[in-house]
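Just the one chain here, the form predicted on its own, laid out as structure tokens.
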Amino acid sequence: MSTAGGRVAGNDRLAHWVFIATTVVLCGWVLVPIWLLISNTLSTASEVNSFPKPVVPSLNTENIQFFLTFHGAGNALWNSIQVAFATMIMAISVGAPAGYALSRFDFRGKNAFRVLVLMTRAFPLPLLALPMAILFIRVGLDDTVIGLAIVHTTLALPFAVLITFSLFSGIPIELEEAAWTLGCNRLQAFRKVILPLVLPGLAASAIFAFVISWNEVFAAAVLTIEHRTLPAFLLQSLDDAPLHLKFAGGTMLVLPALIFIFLVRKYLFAMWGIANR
């Protein structure tokens, strides 16, 4: 008995250390590139090109100041913010009702619809670029924030639908039925009972749509000229720039997304409670 107990305790310790080692590796995989990006941004040009690099940067802000005063950078940053938030709102406004319908109603072609939702990601964006650009020019949506937001919404919508579908499927329909018996209609039951439960998951889905829009560069480069987003602007303007200025551009691209995710992190943590039910 003692031998078996010692063996179990040894396995538990091994699993514990494997978990710690995996966590450290994953954290390093995510944090080290971010640290190198920010560290090189806060370094001088000579420090960026030197080897070995100093562990602590000189906290030089000239690179960031140059980027912020660079012609068009501020407008590109504002365009990215507008497009990302518009994409987030439209993706949730369309994806959440679709996910709710898939989880609560049985209708002909339900499985086919779910497959079609996934099939929208089967066509590469470069293949659709030319006809999409022609269509947008004809309808007057070329080089506009709302036109680019529509394209980004189509990229984020499949994930929004499937995420919200899994969220609504994890909540028993008996909760809604109980609200109906107490005098609520379907809309009132959804607003008072279901929505508070899935709000963290909806926020997480919105964050996912925000990040997809924020990082997308191909459609932004093809469909916009005067209203380019930050990734497309960086691709165009910093291609031949010095290395330290490229690091500054990368930092300004990553930092707003990190700040946004940090501000809504509680919804991400709360989503695990829903997913584990």
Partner chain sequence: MAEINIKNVAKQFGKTHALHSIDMTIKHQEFVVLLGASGCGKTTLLRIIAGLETATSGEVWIGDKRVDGLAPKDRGIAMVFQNYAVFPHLTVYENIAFGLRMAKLSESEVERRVQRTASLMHIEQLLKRYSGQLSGGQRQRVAVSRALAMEPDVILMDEPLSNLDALLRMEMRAELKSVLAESNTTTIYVTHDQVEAMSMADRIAIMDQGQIVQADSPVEIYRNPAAHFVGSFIGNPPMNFLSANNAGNGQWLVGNTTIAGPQSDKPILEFAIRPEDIRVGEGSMTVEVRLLEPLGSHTLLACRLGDTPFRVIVDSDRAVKVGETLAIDPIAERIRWFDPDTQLAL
Second form
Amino acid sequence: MSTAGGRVAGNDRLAHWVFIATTVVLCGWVLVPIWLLISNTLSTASEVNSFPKPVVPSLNTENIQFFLTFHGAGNALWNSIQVAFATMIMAISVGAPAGYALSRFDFRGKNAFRVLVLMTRAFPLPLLALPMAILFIRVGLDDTVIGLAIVHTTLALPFAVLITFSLFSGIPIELEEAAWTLGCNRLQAFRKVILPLVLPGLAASAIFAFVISWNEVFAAAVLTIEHRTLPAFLLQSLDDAPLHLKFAGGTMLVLPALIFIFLVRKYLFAMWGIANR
Amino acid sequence: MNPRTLPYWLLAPALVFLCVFFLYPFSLVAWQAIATDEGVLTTQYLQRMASHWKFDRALTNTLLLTAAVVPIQLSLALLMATMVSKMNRGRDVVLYIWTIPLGISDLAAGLIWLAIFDQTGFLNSALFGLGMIEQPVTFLGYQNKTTIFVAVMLAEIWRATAIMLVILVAGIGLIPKEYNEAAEVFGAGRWKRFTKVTLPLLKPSLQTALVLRVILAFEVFAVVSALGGTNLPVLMGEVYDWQFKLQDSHIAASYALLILAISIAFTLLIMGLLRTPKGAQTT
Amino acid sequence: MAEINIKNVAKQFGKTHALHSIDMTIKHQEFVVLLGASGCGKTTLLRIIAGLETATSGEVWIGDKRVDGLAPKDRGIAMVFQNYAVFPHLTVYENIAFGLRMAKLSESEVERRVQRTASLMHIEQLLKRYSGQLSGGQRQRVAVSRALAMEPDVILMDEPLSNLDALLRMEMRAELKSVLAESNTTTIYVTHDQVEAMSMADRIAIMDQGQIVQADSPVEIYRNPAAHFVGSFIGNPPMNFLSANNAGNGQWLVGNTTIAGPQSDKPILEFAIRPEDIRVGEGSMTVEVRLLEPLGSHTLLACRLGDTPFRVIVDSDRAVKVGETLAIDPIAERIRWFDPDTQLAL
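Return the structure block for the form predicted in complex with its partner chain; the form predicted on its own was the one displayed.
First the chain shown before, then all remaining chains and molecules of the complex.
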């Protein structure tokens, strides 16, 4: 008996270590490539282009400075920020009311609307850039921040609707009803009760919209020429730019994403849990 | 405001937005692919697309990449999701780390793996350090199509497993623990519990994860551009080239229509294969 | 004066009728309980009075004001919700003050009313806390304070105690009753718990399938159910029902015993008697004991009379065995008769 028990315990311990080892390996699988990019960015240009590479980067900011002063790069960064902000504002201000309507009302056509929103998932949305390029020329929105932001909003809107829907659904309707019986009209009840409660979640979905826009390459590359965003700028310079510039640009793209995912991490799962249905 | 019309007012902006900037443009794409500028229906653009020398390779590469990447991602995401569901200490940290790629753009992912596979990249340095090579290898040169393919595969797996992971973790969170405990009481082992209880109950999440992932796989573009340049043509890259370099938006639209068609076909296929019978849902 | 008049109120959801033409008058300061199983329409009726739901047709009057077109805030009501609906982002103090601030009362008046209702509900020491730091019972008290602080004409309560555990529920029941009795308000209280209804109400309105079947004092409802449904719903265990054949001249054959009943031409009536209104060991009716449920003060016998289940309550001192045949005698003045066609009492 005791030996059998010992073997079981031994197996358990082994399984435990395998579990931990797998976890560590998978964490490394995610983190090491990012570190390599950043380490390249923090090396000197000659280190980046040398072979074999030194193990520890020389930790200087020469590449970053080079990137920021490189023709068009700073502008691209600024354009990216503008487009992402515009996307964020449009996606939330258009999506949140729809999410609220879906969570609070039963009405004719509700399902049709849900289907429309879900349908966007089956479509390769960046392709929207093609017809929009033509439309925008007609209305004078070609190569503008707002034009690109509109296409990015189309990408972010379905998420904004579904996420805000789940946020509002998470707040018992009785809270709102209680506010009505205590002297609020609909708007007051929303402002005094619902808004304070959904604000963190709303911020998270706004950040999510920001990230979607920040990362989008295809539409940005198709729709902008003078006002390139950072990804579009990097894509365009893939062929001719020196390696260290690419890596510095890549790091500039990655860093905000790291921070943003950290900020919204609590909401990621709640968002996707509901988006499943 | 009248509670009967209020929901429609709230919905109106999103509805208008989707009609004007989603439904209408897509109909334009379809129209451009099958009609001339004068509005005459034609198949000449589709034919020209299909007879172009890069068409077969772009289509094959895209489908092959999807076929190679998605199953690995699905298994990996399932493994990670089950591991997360068993963690107590450190769960939050591990989850954060594993979901980091979710926020990283495909272009950045391409650049990250370029830092590894480039001629002066870390892989060459590492191999040299281990004494396995004496000269740097050009992994991403035009004569090494296979290593380009593998590099793109790795970058895609690295980047886009997180989205499946998040959906599956959320899905597993929705399954009440009692089902697994009941199965355990009835004598089901770990593997049996996973295949007979968890997986079937996870069907709706698997469906979402697969649909989303497969469609994204058909849109693969920036990773390939960063790693392979023109050496590994893919459908989305062809759209870009025809639109920009060759300035023929009809052919670009034809490619777009093709991507749209296979996306919809696969969505329907996945939804059909992973259908949950009515009344068998958990919630 | 806050008399509530409900005139012809009906509610349809799509094709289902949630409420069929309800008429009811609730007197000033009366405590009325709407009692019924889930889905009977009691909550819908309450929400229509509150203005959270619009009736398909009919009128609602509070005092001499017709309110069915008005928003909830303009009806002079306050409501306590089943899940309490205590605002999680506000302190207890701010929760109670919420409605008062909306009404733009002076800060000193707000302070006075919050303190008064908080002490009434014994939560003065909780005023600085948030909802997340409160137990279910404490949240309940906050919700009631918040409603009382409005000094409304009408308080509406939707199953306010159903989320509390049994002991707490009993305590709150007594407390609520006395607080509301002193508050000069008219109260409509929805519950599915008949003990709650019996112990608190001035008047109980029993609802079934969107209709009020009977509205009477608790004792009247218990002793003289107006319909089969009421007898089978009220009382634990409920009334026994047996089929009675007309033996002519107001005599009815129940089982194999003839019992004096109403004069009627109907071939069959329904005989009903409560399990405790039966003398055991005498009389000519016999039942077979199938199961004993000792409940302490008394013992519940699940019996059969022929094929029909029949329950009898006996003193727990009495020795009864399973399988025994008992002679029983229903107390004549407690027997009730129902028409099997209309389901109504005769």
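Please read all numbers here as calculations on a predicted model, not as lab measurements. Superpose the two forms; the largest set of C-alphas matching within 1.5 Å is the rigid core. Numbering follows the first chain given and starts at 1.
In this overlay on the rigid core, Val139 has a C-alpha that sits less than 2 Å away from its partner position between these two forms. In the core-superposed comparison between these two forms, the C-alpha atom of Ile150 has shifted by less than 2 angstroms. For Gly72, the Cα coordinates differ by under 2 angstroms between these two forms after the core has been superposed.
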